[in-house]
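Form predicted alone, single chain, as structure tokens, below.
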Amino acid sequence: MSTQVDRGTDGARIARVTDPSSLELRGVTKLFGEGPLATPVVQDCSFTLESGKLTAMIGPSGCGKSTIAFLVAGFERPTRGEVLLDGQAVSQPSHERLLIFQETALMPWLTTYENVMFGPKMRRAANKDTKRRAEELLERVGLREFRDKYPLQLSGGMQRRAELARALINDPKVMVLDEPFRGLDAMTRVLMQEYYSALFEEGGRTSLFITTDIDEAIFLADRLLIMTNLPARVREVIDVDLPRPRDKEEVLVSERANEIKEQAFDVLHEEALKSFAGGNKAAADFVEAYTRRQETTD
């Protein structure tokens, strides 16, 4: 993969890659536990990520979503099948494979700057220019007047915004995000979907991102995975053939958007059934809303 530098309409440095780069899963199962006490929590489950594309993931909450993402950044291995990057085997975690997680991993003995900085040292990569990238990224994500400040000093967003910068100094090929904007506030999450969107746009790293929230996924997808209950694997896939660069109040009152959106909560409301019934009383509340939602538009 290579990458060049650009600059945004705002006169930042973008890095720009050149030649994004693909994932495949190939037949995958996970099974946690031994012998006849093992659990598939994947099963059987293929699908690519391709290379420049933003893949998001969503289906029945518990259903598996969590460990493909470890398992496509190399902290979990197949049990069975092959995760592939560029036609090669994932066998560890690497920079090449990075994952934002659910809860901020940020490093409360470290600034900004430090934790932004941390992936660099730790692969003995720092020097002027990654010190200087990492000054550009601070600029990037809004964060520079804060380089100097601690996580327990930063609010929410701006928590998230410092790991994008953390993820973004070490050039990953793929970047995985698993609900990262989980537990912001409303006006903070849209803000942060709205930031995240446009770094893809500029940048053109191949992406998955996994969430729980249709509109979310509509608004910053190319394509949908749409996953099973538990275990998971891929039930349907969306294109979302929808125009670049997208504002979000335009693109979800869109014609497309809505019939997306219907399609993704038909097959969603049938996994959520098999789930509940199953006994993940998570699942309760999508079949709640998508009851509501029916009444409402019917």
Contents of the next structure:
Amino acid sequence: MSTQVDRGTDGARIARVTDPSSLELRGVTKLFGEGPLATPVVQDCSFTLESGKLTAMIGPSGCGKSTIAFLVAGFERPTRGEVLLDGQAVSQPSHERLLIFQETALMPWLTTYENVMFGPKMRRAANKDTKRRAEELLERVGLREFRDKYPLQLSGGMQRRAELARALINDPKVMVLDEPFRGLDAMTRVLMQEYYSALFEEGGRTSLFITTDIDEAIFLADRLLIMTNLPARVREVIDVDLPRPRDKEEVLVSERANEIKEQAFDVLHEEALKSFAGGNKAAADFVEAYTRRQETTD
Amino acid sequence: MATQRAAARTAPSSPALPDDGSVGTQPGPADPQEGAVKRELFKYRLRKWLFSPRPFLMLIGFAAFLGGWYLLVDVLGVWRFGTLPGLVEVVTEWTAREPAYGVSLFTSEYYTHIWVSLRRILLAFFAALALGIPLGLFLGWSTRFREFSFPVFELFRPIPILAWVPLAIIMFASDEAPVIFLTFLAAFFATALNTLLGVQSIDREYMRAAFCLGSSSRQVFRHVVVPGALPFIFTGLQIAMGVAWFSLVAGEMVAGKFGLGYLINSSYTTTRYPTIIIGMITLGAIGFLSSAIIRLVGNRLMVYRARAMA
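Let's compare: the form predicted alone is above, so bring in the form predicted in complex with the partner chain.
Once more the chain from above appears, this time first in line as the rest of the complex follows.
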């Protein structure tokens, strides 16, 4: 499977970020709801995305991960606490902190190429240089032949790749990917993980990758943030000290990866139990799956 | 693979397979052959249509209608059908060089009526478009603007167009303006409302993505809201064209001089019954054509939708 992803010649590779940024959430609380009914979705949440590292955030669905993505992107402002990019407080959306959404957000009325050029055009930077970069990026993600197609004419995997190209052309300081491969079939998902992993390793751009899939998180990340159930907070930080470049097949059978996986599973299980006790029905599925898994591995 | 990439870079138009093994559509033909391919495709589709049962079913449908008319009115004259103008009478009148009741394909009066109605429709329709689309866009875009103007809009919208007739005549002391005003009003409400719905139908993710990519509010309006609302706007224009013809005929019947609605009504009062039918069928044909033109323009402006369905 891994041979399908072409890691590219030097010409096709994307440029390495010379001075990667770091992003910090400092004591962030976000309340949602009307006046007296307001409840915290994120509570006293602090973590740092280290420069040039890929941090994966994992936690049960509906635990407030997307809210954290919106806070980092600047669509939401924290009720308390701060989001700091290289020490500067974040107050509004900007191409410096690019968010890639769960379902594709390519403009359906623009071609693949026009979508990639959307950011430069908006910032009045659509010049020879960015146009050439757009072509290069399309080539890099294997969409050169599809530059004049509209998003609805592309497959799910192609759409996600076009979206990666549309983000990368803006040279964001931080990229946030909110379950970007959700809704793809299993094969395409693996392919996309490898594509993304290769792109990250080439660029070395500070990134936050939000997912519910442990294997995906371990394969991609330098560091895992395991989140609590609602309200979201970092429950555990695990360093994924696996060598790069990584090969999906090798990584998933390595002993170290399994250790990390068990560690992550145990924490998630505890969280699910707590959440289940608190009346969250969704957690029951996880608890049951965990129990079955223990039975088969023992 | 490396050499293939290098070769592909030096010759950007050379065809190459997508290197990820993904299954997709044909590469986009951006070469001069595209025109030829399109013509071939058109010929192929025309031939396929001609040799399919569809044109015959269509003809059978028309034949059944005309046959039924002929049988019920001309031949049998049963029940009240005997009072209607018959098929033969209408066709003879319509195609006569010297029509008995004054209006046929060969009289200039016929074309005067068509032209007058068309001119009123076009004026009213484009005025509705020019005012309704911006109003709808702003209603959808600005919460504050919506809060102060939408309740008023919603109060006026349900008033049936016929209820506006007296006011229109009082307000515009001419033959032409009241009819155009009534036609405009109907089309305007349909256009504005559908444009508003169009803006509201846009997925928020597109706007968020645009802000993320560095757009200003104005740019989001221009590059996301307008194209995003376009499918609904064209649905609105189709509806607007329909209600415009409806209001036009109503207006012409009460307040107009000339026009197809006036022709139908005046033929009735002067008992020129075949002319009524000529006016009606003409309205049907022009109404159908005007909708088709809007569809055509819409498909041209929203190529991405047509492509996605192909």
